[in-house]
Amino acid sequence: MRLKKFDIINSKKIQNFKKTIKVDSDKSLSIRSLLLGSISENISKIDNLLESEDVFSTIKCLKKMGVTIKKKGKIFYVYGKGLGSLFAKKGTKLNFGNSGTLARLLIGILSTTPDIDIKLSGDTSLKKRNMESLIKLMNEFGATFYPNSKRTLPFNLRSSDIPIGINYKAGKSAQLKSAVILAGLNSFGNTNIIEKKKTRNHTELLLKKNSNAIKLRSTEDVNNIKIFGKKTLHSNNMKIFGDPSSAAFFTALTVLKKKSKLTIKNVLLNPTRIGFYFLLKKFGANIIFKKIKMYNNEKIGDIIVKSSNLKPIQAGSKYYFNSTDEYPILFIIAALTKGKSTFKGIEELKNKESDRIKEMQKIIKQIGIRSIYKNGDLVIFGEKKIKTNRVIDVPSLGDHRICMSALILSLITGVKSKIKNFETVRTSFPSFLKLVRYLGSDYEIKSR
């Protein structure tokens, strides 16, 4: 079912606010919980699963592979088929929608699942994303993809008859790392992963109770992940908490808005996901974490944000690993902070739902902010005062984070915005507009 298309038009500044909110559940954990539940034994229970389009795409794909998933009250029950037991008839088509996470992780699972020969596709945005790195990794496990020269969806996947574990030096992508972990689970022998730059680790933490299947060893400089293939996986009971990447948009709004304060309750505070907050604090943001607790190996807590006087942001390449999703809203913050902000090592942002570097440069240029991108680094020459007789015009990109970032920019400055296909935000953050309204915005929805 296709989302009903609509645009957002805004022309007013948001008023000062002092509020408490909850953001939607974490998308990364929601998708991973469903995928791991499907290949585990018995029934996994997931409380507070994110009910967004990307998660619904995950459920639809798993059901096509023979997995039973039921919802009772707020709990989703995943009836696990066991490792290597997903199945679909030859030629079955799986549509990943807008979700790169689902695409990469499920391809990881299916590449080492016996007798898989299926067609894979996605929406217009996902079809533009280069899958070459993923294809090469799954080729190492013995999987094949055809047509042979195709590096973007749609393409076909034929799984390996005798998958063998591999050795992998992880890079910037947590999704590729997770794909290798999931492929290794049903391979013969062991899969060894060395990770020198630590990326989000939800897959490892969800698997941690299966000590027969995974061994984690970490030092200050490196993570070593060993996957023992062909081991039974136990069911998992999970509760999903607030998405820190979703909370980032309201954090930015509060930091930039004078005389405002916001408490965001029960947010996932996994250290590999909160680089955005530490980066802002380093350059003057008034942000604190409170009521911190642990749940299923994950850290949870409240985020309290107050209006702040920021200095220009200097983000070295290390921040990319734990702030990947937050860069579009970081660019907005930099644009409205006087001085030269620099973001290094961000070249992989060009292969997201859109080319996020180029598209965000276009947006801030529309309000008179100059920027320069060269060799993986972006410099933004921010200004506190901008001319408001302009228009922020965002075309149909299929990129939820760019849509949300553009609206935050409009709410802070009062510059009129016309943001097309805003329905794409429902892929990750269905309650975003409702929360914006709760904080005092008076945007207009225009159906298409």
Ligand code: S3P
Second form
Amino acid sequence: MRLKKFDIINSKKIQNFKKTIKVDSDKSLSIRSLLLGSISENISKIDNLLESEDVFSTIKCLKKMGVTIKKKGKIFYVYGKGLGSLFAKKGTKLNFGNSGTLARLLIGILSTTPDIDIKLSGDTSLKKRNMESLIKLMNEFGATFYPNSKRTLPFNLRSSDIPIGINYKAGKSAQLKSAVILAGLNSFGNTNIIEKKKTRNHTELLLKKNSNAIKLRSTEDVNNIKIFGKKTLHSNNMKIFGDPSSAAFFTALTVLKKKSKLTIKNVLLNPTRIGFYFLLKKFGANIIFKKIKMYNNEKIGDIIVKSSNLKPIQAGSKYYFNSTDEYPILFIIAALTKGKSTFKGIEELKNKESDRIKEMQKIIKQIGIRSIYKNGDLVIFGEKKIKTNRVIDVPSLGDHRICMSALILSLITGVKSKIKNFETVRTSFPSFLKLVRYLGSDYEIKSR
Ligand code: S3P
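Can you swap the form predicted alone for the form predicted together with the ligand?
Up next: the whole complex, starting with the chain shown before.
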């Protein structure tokens, strides 16, 4: 089924609010729990799975690879086929939709699954994203991709018959690290990963109880991940909580809005995911975490946020690792905070759902905010007062986080916005517009 396309038009400031909300479940964990369930033994049960387009793409791909997935009541049941057992006949086409996470992680699994020779594709946004690093890593496991010269989808994957574990020095990407872990699980011998900059670790935590297949050792400075190939995996019984990257949009709205307060219930607070909140707190935001508890090796809790008087933000390159997806909304906050904010080491944002540096610069320029990008660093010259006789025009980019960031900008400033193909927000956060309405906005929906 194709998603109904629509634009969002807004021209009014949101009123002050004092409310409690819940955001949709975490996307990273939802995709991972389905993928791991399908290569584990027995049946995995997932409560509160995110029901978004990226997750539906995951379910569709796994069903094409022979996995049974059923929903009964609120629970999803994944009938695990066991390691190395996904299969589809030669030439089968898998479509990853908009999801880079699904693409990289499932390619990780399939690269070391026997007898795979399939076609891979995605939507317009995903087809622009460079897959070179992934291809090179999977080549090391013995998988091949053809046509040879292609670095963007669509292309074909032929898996390795005798995959052998590799040594990998992880970089800035949790998706690549996860792809290596997953490929290592069905390889002969061991796969060793050294990670100096700690990116999100949900794959590791989901696998943790399989001490025959994974060993995790961590110090302050480095994570060592050892994968012992060809071991069977236990099923999971999971519950997934709110996505901190989704909660970030409402945190930003509250911080920027006068006389407002918001409680966001039951959010995933894994330390590798909440750099955004620490960064904002450091520059004056009124944010606290409450009712913190552990669930399935993951930290969760409530976020309580109030209107704040922020100073310009100075985000050194270390923040890239735990705020990866929050830069578009951080740029909005910086644009509306008087003074010079700096974001260092962010060049990877060029290869997200869109070129997030270029596209966000265009958006803030439309409200008269100057910015300079050079050598991986972005400087934004923020202003408190914005002229409201302009229009924020956002073209169709297939980038959910840019759409949501642009609407937050419009709701705070009252500058008219026309955001095309807003339906792309359904890839990660289907309830976003309903929640914005609940907080008091009366944006218009225009069908295409
Ligand atoms: C993700 C990792 C990040 C992030 C993406 C989700 C994941 O990508 O931007 O939205 O679930 O592993 P990279 O690993 O490419 O930085």
